[in-house]
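Just one chain is shown here, as structure tokens, and it is the form predicted on its own.
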Amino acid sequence: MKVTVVGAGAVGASCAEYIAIKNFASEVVLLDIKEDFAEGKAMDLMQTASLNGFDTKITGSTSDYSKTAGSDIAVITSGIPRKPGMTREELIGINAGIVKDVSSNIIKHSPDVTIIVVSNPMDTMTYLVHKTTGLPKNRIIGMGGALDSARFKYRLAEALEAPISDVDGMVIGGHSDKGMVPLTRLATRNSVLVSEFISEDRLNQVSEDTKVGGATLTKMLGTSAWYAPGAAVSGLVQAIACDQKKIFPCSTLLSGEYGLDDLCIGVPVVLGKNGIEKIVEIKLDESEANKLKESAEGVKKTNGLLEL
């Protein structure tokens, strides 16, 4: 199992060291257009092997995509992060040409690969991925609802003051502040629903901080997160490399499902060999449906800035 990350910044590197870590790929490469930089990344990490306990080899290379010959799966981390004060639509004009650079070079030698989009605005990246490169489109997935679903279990144990273990929540729609859409209603402790345990007004705080999750990081940080978008991208690439069949909110192209038509956004989907192997169309209540049509509408709009 080889899996390719490009992009060696701080995303990306989390996200090659989950990997690693967890032991299941026989290499990750590495790859960015700095010249070193993803092979002082690759040797910082290898230098770590020994003592996390993993035998994966992690190579870096400087824009040599023959160094990602035959890979299984591609994350695509590369592109300029948010800044304070930016939203994720805002960088569509300079990550689009990365994107759609990086993905025709990735298939050029691995044309089997599947790939994996976290550059941001994430659910019009993944569908210039899929208008510009013809894979299928269960080999083409977008990241979002994975991290955003991460994010709303951490504010929802947060709340409930209970272990995070305990609590299981999934957030559908845009990977945008606007555009998410936490399942609030079906979110569960141990199988009894949230609803039991905290009123609705903390509930409906819980889903507004969920939804400014990322932007709350970057204000703090002062540029994107990426300890938390590493490890969802690593429990993608997981499932997909182990045939896990697990559920996971990803951005999928879709086409009739939940009533939208030509657009990616993030519903819940099957993760296995063959990547997206079915998306599960669970039953939505009018105001949740509602919400999920805002927020598809929101990213065609966006889509329509694309230069296809």
Ligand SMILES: NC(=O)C1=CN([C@@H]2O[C@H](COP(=O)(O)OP(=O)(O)OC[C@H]3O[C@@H](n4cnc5c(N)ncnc54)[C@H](O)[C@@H]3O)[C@@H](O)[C@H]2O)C=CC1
Second form
Amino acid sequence: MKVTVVGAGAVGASCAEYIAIKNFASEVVLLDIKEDFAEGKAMDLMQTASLNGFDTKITGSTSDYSKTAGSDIAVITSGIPRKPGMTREELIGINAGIVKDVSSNIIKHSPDVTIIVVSNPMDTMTYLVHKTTGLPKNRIIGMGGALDSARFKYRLAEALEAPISDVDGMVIGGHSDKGMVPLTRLATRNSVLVSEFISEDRLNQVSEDTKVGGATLTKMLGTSAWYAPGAAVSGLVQAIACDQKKIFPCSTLLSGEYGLDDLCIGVPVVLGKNGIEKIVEIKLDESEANKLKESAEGVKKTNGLLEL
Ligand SMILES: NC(=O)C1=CN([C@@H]2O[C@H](COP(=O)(O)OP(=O)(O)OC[C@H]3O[C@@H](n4cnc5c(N)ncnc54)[C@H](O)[C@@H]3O)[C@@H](O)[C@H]2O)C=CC1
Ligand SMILES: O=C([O-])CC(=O)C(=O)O
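Rather than the form predicted on its own that you just supplied, could I have the structure of the form predicted together with the named molecule?
Below, the chain from earlier opens the complete complex, with every other chain and molecule after it.
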């Protein structure tokens, strides 16, 4: 299993590290445009191999896509992150050109690849990869919901004063400050609905804190987060590489599912060796369906800024 990670910055390197530590891939290639940067990150990571006990071979490349040839999975993290006070949507001007260029280069050398898009604004960048590469829709996956759901579980555990492992929950919708739809109604603590334990007001607070999860960290760190994003990507990569058939909310091209069409947005999907093997249509109540519709309108507005 060969995995390419384009962009050896904060998220790309964290993602490569988690993939290596989980020890399921034979090879990870990090690629960046900054001279020697990916090679340096790869060397540093390889020097953790004996300490962390993995056999994955990590190599680096400065813009040489021939090194990525035959990749089974490629992760796109190249592009600029936001600064405090910015929205993810404001990154489109720079990141669209980068993502277009990078995705074309990836498929030139790995025509059978499955692409995981991370660069923001992620739902729109995922849509752009569809338009640019023409890969089948099951092989283009946007990562946002897996991260947002992990943040939701963190906030739920905090409110419930419970261990995170006791908590389950999912966030669907666009990966944006306003567009996320945390499914509070369905969240559980060890199979019991969380509404049995905490008030509606507290649950609304959990939802609001989840939606601004990325913005909160950007304000604290001066740039956006990387540990949880890297871990979330590694989870998707592992589900595909190991054919796990796990359900994650991912951004995928919808053609009528959830009453939506011609956009990529976060909904639950089954991930296995064929990428997105199934879009899972769960029954939303009226309020959740309206929020998803509103979120889709926001994503479509951002898609409208693309020069296709
Ligand atoms: N979807 C999600 O849940 C998340 C998305 N992100 C997004 O991921 C992206 C990366 O974030 P960070 O790693 O923090 O940024 P970073 O600045 O640390 O790393 C980005 C890397 O991309 C490289 N790069 C730029 N243009 C390139 C090109 N044409 N080819 C190859 N490499 C290129 C840069 O040299 C840099 O090393 C941002 O757009 C950020 O908003 C970040 C966290 C979560
Ligand atoms: O907040 C950002 O800009 C980066 C990101 O998507 C996240 O951490 O959720």
